[in-house]
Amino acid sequence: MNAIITLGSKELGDAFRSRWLIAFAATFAAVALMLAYVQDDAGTVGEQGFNRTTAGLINLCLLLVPMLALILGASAIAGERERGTLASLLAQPVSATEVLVAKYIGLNLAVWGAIAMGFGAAGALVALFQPIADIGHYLLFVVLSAGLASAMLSLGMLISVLADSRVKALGGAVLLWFVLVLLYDIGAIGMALAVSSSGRTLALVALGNPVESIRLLAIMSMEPDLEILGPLGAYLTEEIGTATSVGMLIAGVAAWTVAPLAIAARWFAHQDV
């Protein structure tokens, strides 16, 4: 446990010295403020609090959070291997699993910190100029963004273990980001609609992608009426029930967080450096 804490603390410090995290936090804060400013000009922030700001950030977060987490995760092991420091690290009295878990914890805390700083700075500044009518949805989306980051970081770590170079790991991370964030809606969901437009089929497809699951959770938190989701919304509310649907989607994201990391740990433990 001491080894995990020590290595995790080092990974956390190294991550916060990365320009990626600084740029990420600054981008989120700037965009949130810009959205709030535009809505203030339209006279909507005071009436609806953070609701409209949160709605505007959903699509942006679903683009940037997976990209950041995948890139950081993909660089974790492959970068050490390429620099020649992985062998020295594993020569210490620590196991491969401890190294992997420590890196995951350190990077996870770093990404959470960047998300909290970006959203926190924007939220605090918005609150200075407008009364906070509904900050709950805003805070909930921060939590959902953190959950998505954990799942994507786990996938990035798996890519990093499987790749034999940092370039290949980063290439695999970008490809996975493209598939999950951009191609999935067109491909998997489009194919599901072609085969069967039932809500059950669409729900299974949504569970197959943590990005889609988080998107649905965000929509469900802001829209009590899910008719905008068509057959999927009707299935989630009428057939399964809203509370059960939320639990199912959260469980799906949790599975996407635990399973890739477990596979990566098992593979890494039997891998030659």
Given for the second form:
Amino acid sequence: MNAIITLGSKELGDAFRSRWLIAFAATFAAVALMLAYVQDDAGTVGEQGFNRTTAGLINLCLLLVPMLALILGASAIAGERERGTLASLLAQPVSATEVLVAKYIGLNLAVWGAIAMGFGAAGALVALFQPIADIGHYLLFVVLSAGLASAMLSLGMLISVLADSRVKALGGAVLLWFVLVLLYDIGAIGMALAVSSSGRTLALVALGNPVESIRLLAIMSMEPDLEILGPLGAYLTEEIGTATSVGMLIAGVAAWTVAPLAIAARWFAHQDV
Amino acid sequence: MLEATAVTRRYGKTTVLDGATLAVEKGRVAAIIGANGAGKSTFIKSIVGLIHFEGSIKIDGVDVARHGKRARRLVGYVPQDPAFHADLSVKETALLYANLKGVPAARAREMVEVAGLADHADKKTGALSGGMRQRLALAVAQLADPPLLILDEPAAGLDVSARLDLRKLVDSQKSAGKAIVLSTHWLEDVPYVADHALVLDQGKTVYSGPATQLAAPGAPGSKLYLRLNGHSPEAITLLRELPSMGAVAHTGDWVVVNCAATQKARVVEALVGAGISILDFRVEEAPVDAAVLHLQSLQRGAR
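The form predicted together with its partner chain is what I need now, so please give it after the form predicted on its own.
All chains and molecules follow, beginning with the one already shown.
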């Protein structure tokens, strides 16, 4: 436990010095502030409210959070291995699993911090003009973004363990981001529609990608009837019910968080340094 | 303290370490010797648990393969090319490793001072010279005062003065009852610092026995090149009369003397004693390959 706290704290500090995280936090906060500050037709500042700001932030989050988490995760082990510091750490009374878990926790806290900063800045601005009771969906989406970051970080760390150089790990992370965030809609969902356009098939396809699962959860929180999702919305709300759908999607994201990390830990423990 | 039995490491069909066996008691020093690629670092990394291996390695009875974390509590390891997080200062680095080893912060500060790095405590490790990094690695290795010290090529890249300091360190740790394993390709150091020598060649053990064999008569020795002040003929006659001396010849301006690594000082003493001044000298140590061949012949003779 001592090793996890020591290495996790170090990782958190390193992450906050990382230019990736600083760039992300600054960009995210700036865009979030812009969305919150946008003026309505009457020219009233902040009139967008929490729900409108949340809706505006969804696409931004689904693009930026996976990118940041995948890149930080992919650099975690491969970078240390390349610099030779991994051997120095693993020559101490620590296990490979402790090093991996410590890095995961430290990076997770750093990414959550960056997300909180972005959402916090926008939220504070909106709260000046809107009743605080309207903040529920907004906070929920902060939590969903944190969940997405955890799943993506886990995938990034798996890439980091498998890659034999930092460049390859980063390449793998960018490729995975491209597939999950940009290609998945066209590729997997398109193929699923070609095979069967049933809501069940589409739900299964959505479970195959944590980004899609988070997107659905965010939409469900804002548009509970899910009419905009067509057969998928009907399946989730009418056939299996909203509560079960939410549970299923959360379980899917949790599985995407735990499984890659567990595989990475097992693989890492069997690797030579 | 250390019992390594039949340690083998294969990469596909290539065997880089083939059944290496080594036992080191407290207060004893073992040297693992071999040319580059002989398997020294593989063996050392196996002992630390950084790579997976076949066979058995126990440190004070703790199985490295099964209880690596517990075994590493008993080990201080200095890698061949120590690497630290470049953005941490010397004192932050010592503190990080002290925390990992469960050692108080005061001990980290103490070891930074002992290593002679107190003036550089705030310097980032990325800005340290190779020698300073080596000293920091030694300080980190000794943080928890472990009973087994493992030094991978500790003399590589060190100047003569630093090598002498290293010898002193090994002696002091040995006197303190520590078991020490070091790998080296500096043959001349071995008889002075080690009790036991394990010589590896392409992963196979070609010699395992007293380190003194490396300085025994007949062992490949040093080549001493001496430029003398016009007294070469007398010097050659004098040196040929010295006991345990190899071939002595004249090449251009230089007198070339073949002798055991431990006899070099006697050559210089004899010349100075006879009033022959030495204008210049160079030393060429015996290559590890020559030692391997010599020790192989010794092993064959013993069978």
